[in-house]
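The chain below stands alone and is given as structure tokens, in the form predicted alone.
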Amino acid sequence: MPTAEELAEILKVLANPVRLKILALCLFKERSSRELREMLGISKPLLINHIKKLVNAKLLDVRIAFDEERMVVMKYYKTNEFKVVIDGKVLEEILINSLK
């Protein structure tokens, strides 16, 4: 069960419309950063910032491949299936851990 800090961090990562769109776009199909930039209409630095947060939260997987034809390293992203549940049991566990 996540700690209060871990749960808050995941919720903070999810509380951004662009990051939610990235997760949706990568749910059924692996996407390259170029595809994501074009589909979202955002800059590369902004995309990298969002992707870093999603990968660190383990909500997005990254696969690195070498494109021999173009001689470049490509990154492909795929959403990890996840479920966020905040019920009485989770809150009770957070309370118990915070009192230790």
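Moving from the form predicted alone, what structure would you give for the form predicted in complex with another copy of the chain?
Keep in mind that what follows is only the chain, not its partners or any molecules around it.
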């Protein structure tokens, strides 16, 4: 049973087309930073900024792997399974929580 503030917070993370596309792209297979950048056509700091927010909200998972051959740490992103619903039932819960 979320409060209006809590629900708004997660919706704020989802309410961005770039972040929705990142989640869509990492839905079936994990993607590297570079892959995402090329598919979305956005700058590195911008992608990292969006990824931060998604990881922070636990919508996106990170797997850190060490490439033995190239001696490089790699990060792979994959969308976490989630389901956010906003309907009358959820609003009713908010109403009850705000009255309390």
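Computed from a predicted model, the values in this text were never measured in an experiment. Throughout, rigid core stands for the largest set of C-alpha atoms superposing within 1.5 Å between the two forms. Residue numbers count along the first chain shown, from 1.
Superposed on the core, the two forms barely differ at residue 11: its CA moves less than 2 Å between the two forms.
When two forms of a protein are overlaid on their rigid core, residues whose CA moves 2 Å or more are considered shifted, and residue 84 is not one of them between the two forms. Taking the core as the reference frame, the CA atom of residue 93 shifts 3.4 angstrom between the two forms.
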